[in-house]
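Starting off, we have a lone chain in the form predicted on its own, written out as structure tokens.
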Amino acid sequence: MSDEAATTGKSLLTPFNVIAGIIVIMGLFITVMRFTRGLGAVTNLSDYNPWGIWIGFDLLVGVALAAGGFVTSAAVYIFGMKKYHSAVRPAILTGFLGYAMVVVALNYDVGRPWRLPFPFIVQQGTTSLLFEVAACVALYLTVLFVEFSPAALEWLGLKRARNIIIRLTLLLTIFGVVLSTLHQSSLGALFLIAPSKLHPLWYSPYLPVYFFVSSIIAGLSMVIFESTLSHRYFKDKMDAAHLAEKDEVALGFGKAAALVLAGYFIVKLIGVSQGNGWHLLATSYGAWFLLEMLGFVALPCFLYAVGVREKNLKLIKWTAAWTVLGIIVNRLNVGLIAFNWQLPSAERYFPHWMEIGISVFLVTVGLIAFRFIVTRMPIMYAHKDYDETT
């Protein structure tokens, strides 16, 4: 940031830098507290509520919203939709940073970062869903890093290494889709072992399917959302191809999101019917479930369809933001709000302000990293020395 300010003559005291600086200082302070005084000093976790916002938001939400990487690369390189090529690198970067922040967040929840690879090396719990999730996330983070690396290699001028990675694009894409399918669905499968703790309206044998399908919705919507913000704040970093294709990306991904949302709504209704939970809709939790289904699934499905039919880009972009919020609501419902729903209110979990502070800190670090990379590397434009980008 200092180099950029020196070359442009702009002050470092911008609103973004000031707010981000305050958040980073706060986050570092809480980090020291967490790793010197333990979970009890900075969280409201307990034996009844061992998983809090660091799992419900940082992991479940983070992994879902980072799905744009595999969705976009699959559309372009597997299904041959080359007209969305300009969206690949921003989506891969967003996915890579999202998964990286998820791994960092896990260290706050688990503790002892140096023992994070312990299950892979010493005691492989290969029959555990947690082991499968950990293995797939670790492998997919590696895949995302390799997929992102051509941009960094172009920036560094390492042409030979860059060309080797380019030749592996299709293989990396297929590998990434397989890994994403496994761990996105397995995160939902984790809750299958807690039928008495998760409210019946959210508990279903189809939870793995729900999580995977909704991750596709999240990925499609995040690409539109990220593209909208990038066009507003990094328009000067975009070349003519990116500027020309941005509307096509919004229309195409909006259409796909409408179709997937419709399918997701139907599958959720099948789950309620299979669990014979219709009578629960008349309860307070039922009202909240209906709000999620009607307000964050049916409504964006309709709005996406209208936006695509009328080519209303503004409506599509606002719907993408609303859908991203809906994914956050869904994951928090499964991981926190509808979990341990039978406990007395006094024993229910509510995050400590320091837990929220760490989550905000990690999101801010991700934004800083995204800004740093986009302003320096060929993410939203094609490098002048190369004819092909990924």
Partner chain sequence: MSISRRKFLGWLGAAGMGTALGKKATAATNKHFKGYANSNGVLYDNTRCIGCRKCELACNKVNELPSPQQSFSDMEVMNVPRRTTAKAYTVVNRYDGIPGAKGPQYRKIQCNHCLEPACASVCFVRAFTKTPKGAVVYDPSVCVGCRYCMVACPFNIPAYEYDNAFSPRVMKCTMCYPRIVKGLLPGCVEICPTGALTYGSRRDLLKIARERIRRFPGRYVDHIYGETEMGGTSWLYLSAVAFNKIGMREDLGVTPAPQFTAGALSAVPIVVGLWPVLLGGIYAINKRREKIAQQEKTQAVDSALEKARAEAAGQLSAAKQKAEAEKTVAIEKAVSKALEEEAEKSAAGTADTRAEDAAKKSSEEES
The other form holds:
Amino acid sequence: MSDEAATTGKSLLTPFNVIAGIIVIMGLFITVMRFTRGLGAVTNLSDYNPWGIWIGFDLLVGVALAAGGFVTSAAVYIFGMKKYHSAVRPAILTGFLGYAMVVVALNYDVGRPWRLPFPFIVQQGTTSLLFEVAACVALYLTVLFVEFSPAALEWLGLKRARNIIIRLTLLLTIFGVVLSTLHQSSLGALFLIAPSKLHPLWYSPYLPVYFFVSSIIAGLSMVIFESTLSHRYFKDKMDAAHLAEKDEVALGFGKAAALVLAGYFIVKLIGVSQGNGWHLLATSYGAWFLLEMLGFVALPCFLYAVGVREKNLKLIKWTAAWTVLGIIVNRLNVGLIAFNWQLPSAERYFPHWMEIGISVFLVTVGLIAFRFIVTRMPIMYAHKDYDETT
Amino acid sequence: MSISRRKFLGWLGAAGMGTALGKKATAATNKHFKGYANSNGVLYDNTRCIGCRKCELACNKVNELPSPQQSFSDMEVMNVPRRTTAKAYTVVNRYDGIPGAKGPQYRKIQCNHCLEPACASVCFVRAFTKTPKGAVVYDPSVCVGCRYCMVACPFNIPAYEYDNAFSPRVMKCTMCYPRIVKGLLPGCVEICPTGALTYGSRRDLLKIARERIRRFPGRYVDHIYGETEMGGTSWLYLSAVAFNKIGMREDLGVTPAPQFTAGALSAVPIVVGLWPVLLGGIYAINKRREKIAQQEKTQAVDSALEKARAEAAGQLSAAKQKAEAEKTVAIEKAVSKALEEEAEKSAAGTADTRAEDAAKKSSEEES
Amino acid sequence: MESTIHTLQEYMLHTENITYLLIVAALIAITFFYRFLTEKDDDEK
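Could the form predicted in complex with its partner chain be given as well, to go with the form predicted on its own?
Let's see the whole complex now, leading with the same chain.
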């Protein structure tokens, strides 16, 4: 939107730029605080609550919402749904920036970020699910970078390098799906170790399955959601194919999301039954659980179905946004709200404003990077020199 | 072990040598592990504890922790329940007004030194080790500071130096490991004036505890906390009142912590092994379907062309025939009936080939 | 250098170390095998 201003030399003081600028300055200020005075100065983390929103939101939600990359590339390159081809590059870009944000956020969260390579090069704690998550996130960030690179290489005019990477598409896609399956599920499995701390309605031996299945829902919904926003702000960057396929993508992905949501609802219900948690539904946590299940799983499932049946694109788009919100609610529930549920309220965690500040800062940086890239590189249009269908 | 040697071993581990070759899984057949046979532990008998906080004092000194704001002789701090922190590896809490209890009840908190520690299971740099001596020790030189150990610990023991910007550590009781390897008693055990703490082989401590319960059935609840909790802990507890009355969870179960993640971990290689097969298979099926669809399309186009060609040929020949017929009608008068029949036959023959040529040409142009 | 395994944690560490090595080997191997399996298909085309 405001990029027009930048390119035509008009004022840079657009609302987006002003707000983003303020957020970035605030973020840099908190960053300095964090790395000079320690976690205690900028967070409300405690000995009881070692993980706050930098894990609950930035890591758990960030990774889930970045699932669009593997979902879309799998649909197009493995399942052969070529009509969604124009959705691949925006999804890969969103995924790449999402994972990049996650990794940056982890640098804020861990006590000694310069040691993040230690699990691989110094001592391998292979019994930890976090080892698996770390390995997969590191590898998948690399895969996403390579998958994204053709757009950058086309922009830079490096034909030969671009063509080599295009030939690796199938391999990268399969690797991406394998790695995503593993770490999306393992993020849920992180909490398997603590049955005594996570509320029994959310704790289940199926946690890894829940996280994986809901990541597909998140990925599908994010593609629709992102496409809606992009259409509003970057319409001039879209070519005819992209504009023509856009509605097709919303209908197809909405249909898939409805189906996966239905399956997700069923397995969640089975989880309650297997954990014999029926009686807990009558408690206040039960009410919150039911709200999540009915309001953020069953409802979007139904709304997607109606939207697809009636070809109501507006309904599908609103449902996508609602589903994304539902994924956020779910991850925050597992990571923060239903975690440590037995502690007295005085010991419970609520984020410090500076923790929220860093999360907002990182999302903003992601948006700025997204805007920078889509206004320059062939993301929403096919580069005229290349046959994009290869 | 020096840093360089550990780093070297780390590289070896990364290259698949270290632990892969050094261990023989002799006990793997039944997958039941009883822990280190002669590991030590501490028995805490709450009926002997007077809440003097001497153990807290000794712990503070032995571990060179910062001195607290309120002195260790100040009993006021026990008015509210406390937990372990980065500055206190052990704390004693007082619980008043428990029905059926004779006076206030005390409970000492510190790391329980699990037989199968959750912290060790979840640490992705193996900073925690269950030593054969029984102590669970932490190595700050590899710790990344992810604090997963704190999430995992069912007893909420590890604490973190949140205020340390450059070298924050996880802090917890070490069972005074540096002292016990020298043959000394843990600081808290050594100072305890009432004999509420007993250090020794865990096997012996269990016998002692059972014996106390047997001899004074009215004094104790009939349970040794730590014997089976979370697969067993090196620290054992006897109490005069139900353990949940003195802030100890009785709902932890007997499953050793690593067991909770065993299923998820074992699913990882299955996904790696079968996903490429599944996805490669789906890809191949789709490719083949596309190929067949392509073939069918070409076939359909071919047959449609064939049909069109035949139709065109038929139409052309019919037109030619008609034209020729009209022509022959015109010259009919000039030639005899016999010649007329001859001419008609030959004309139809050439017209056929000509029409075919024309159809071919047009189909080529189309394609 | 041979030692008996005393704890479940140690046992899992031992098996997981080997598992991760196998995972890496398997991913590389299946890539080349898939290529071996399908490369003639590409020639046809």
